[in-house]
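The chain below stands alone, shown as structure tokens; this is the form predicted alone.
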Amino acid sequence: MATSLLITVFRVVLVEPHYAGNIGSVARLIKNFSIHELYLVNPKAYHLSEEAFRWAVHAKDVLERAVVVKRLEDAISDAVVSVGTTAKYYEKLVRRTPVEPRKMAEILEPYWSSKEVAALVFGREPSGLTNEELDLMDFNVTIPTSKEYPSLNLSHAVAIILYELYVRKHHLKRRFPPPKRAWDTLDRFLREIIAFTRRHNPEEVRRAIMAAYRRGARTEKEINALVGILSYVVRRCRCEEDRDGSKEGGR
């Protein structure tokens, strides 16, 4: 498929960026890699300042189109998938186990030919994303760096992520990612099944399972297959509950 026919729906989200130069540099990268959509969450620097324009060079239009919102939720509410960037590798929390940029690009490859929104979320220059913000993500990505000096400049991190994403364009197959309604259906059945188990931490379990499937599921057909199994389990659980209720009522 010709590159010109691809529909770009990726959104770069910067959470509380502190420096206008970084905002301008990211705008330039967005244009370099055909992303074209920039959201700024409660920015600490002005994105239309002279410094931001200077670093954006020929991407001033990206800055002028940038959407400024107060909360991270406002920037990702319409996204079918949100990916958070983190410098930490969480081994104990399944839902926060990050993938590397190349794997992320493979997972998100179908979105180059989809009308669904995929959000790439980057944290503050000094401290990154908070744990609460990472909890809002569908999965996380980390860039391997030296342990001696692991921190990257914000624009450098964005460059690496967008480069890996763009490279996948050249390996693109005609395949469409699961739409939001498919993920919502899966989430609904998971919630119901987990409720049957009476786990003390149902939300933690749900997030862990959803994060694992977000990292692995590639098509709506795969999601529908899983939903079919889960819906059968839900029906069986309901039947068991009804049967148990009838026995107790007959005593």
Second form
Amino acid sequence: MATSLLITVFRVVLVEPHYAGNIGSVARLIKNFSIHELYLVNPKAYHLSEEAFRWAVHAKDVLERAVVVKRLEDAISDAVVSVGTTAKYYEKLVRRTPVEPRKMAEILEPYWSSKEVAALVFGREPSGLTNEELDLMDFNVTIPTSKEYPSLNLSHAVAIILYELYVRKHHLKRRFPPPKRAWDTLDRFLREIIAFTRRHNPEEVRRAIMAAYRRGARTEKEINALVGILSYVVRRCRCEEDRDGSKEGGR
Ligand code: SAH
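I would like to compare: after the form predicted alone, may I see the structure of the form predicted together with S-adenosyl-L-homocysteine (SAH)?
Next comes the full complex, this chain leading.
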């Protein structure tokens, strides 16, 4: 198990992979994206071959740790959730309706901090997973691709799936949402500047700007960048008002 703070048991399962190069590439991806287990179901190529090692580059240890099993059931029976991947879109079979990789990552997000095993299952290069195999899955994922040629190379499909999964983990760790204090400051400056513009609908303008910023701003720094500019504008507005006021008072 890796020394990450989050306990992860995501497992990539390759069913009857035919090419050692693909197995090596998948091993590399497993390390790239901090996934911990590689299971090979009845592999048709040798995962400890020179070819596999060449493609794994710095992930040879993943190949050495790979677990070889005879049947798909042996790779998923201890998993709390099993996800199948298929290039074929089953519109007619409702329970087969696939989700997109981003949605899958959202569904699986809690497993980044769980001890449970979540299995991601990929099919054979020439023919994918069989209907019977897909039936064993909790849900299926299809990467949207051209209808003309929907099948990706096995390792490319693994890359897209693991990338989406990893993005969720990355956000989990780096989420520092702006505190209320930052939003309140922005709101106060906006009110003052909008009042200065004497718009007939100040509340609507304020809400629109705040809503746009709320949708987009992810960190306190981003809010502070705007607050910095606005505080300067507010000071100038106040000065101008004082000047105008004293002019009028002098008349
Ligand atoms: N004709 C097969 C292609 C197999 S490609 C099929 O239609 O499924 C080998 C494996 O790569 C697939 O079994 C699947 O695991 C993965 N894969 C390829 N293209 C994919 C896609 N568009 N969406 C999801 N997985 C895909």
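Model, not experiment: these values are computed from the prediction. Each form is matched to the other, and the largest set of C-alpha atoms that superpose within 1.5 Å is called the rigid core. Positions refer to the first chain, counted from 1.
After a core superposition, would you say R188 shifts its C-alpha by at least 2 Å between the two forms? Comparing the forms between the two forms, which are aligned on their rigid core, R188 does shift its C-alpha by 2 Å or more.
Kindly check if the Cα atom of R198 is displaced 2 angstroms or more between the two forms relative to the superposed rigid core. Superposed on the core, R198 moves its C-alpha 2 Å or more between the two forms.
Core aligned, does the CA of V234 move at least 2 Å between the two forms? Yes: V234 shifts by at least 2 Å between the two forms.
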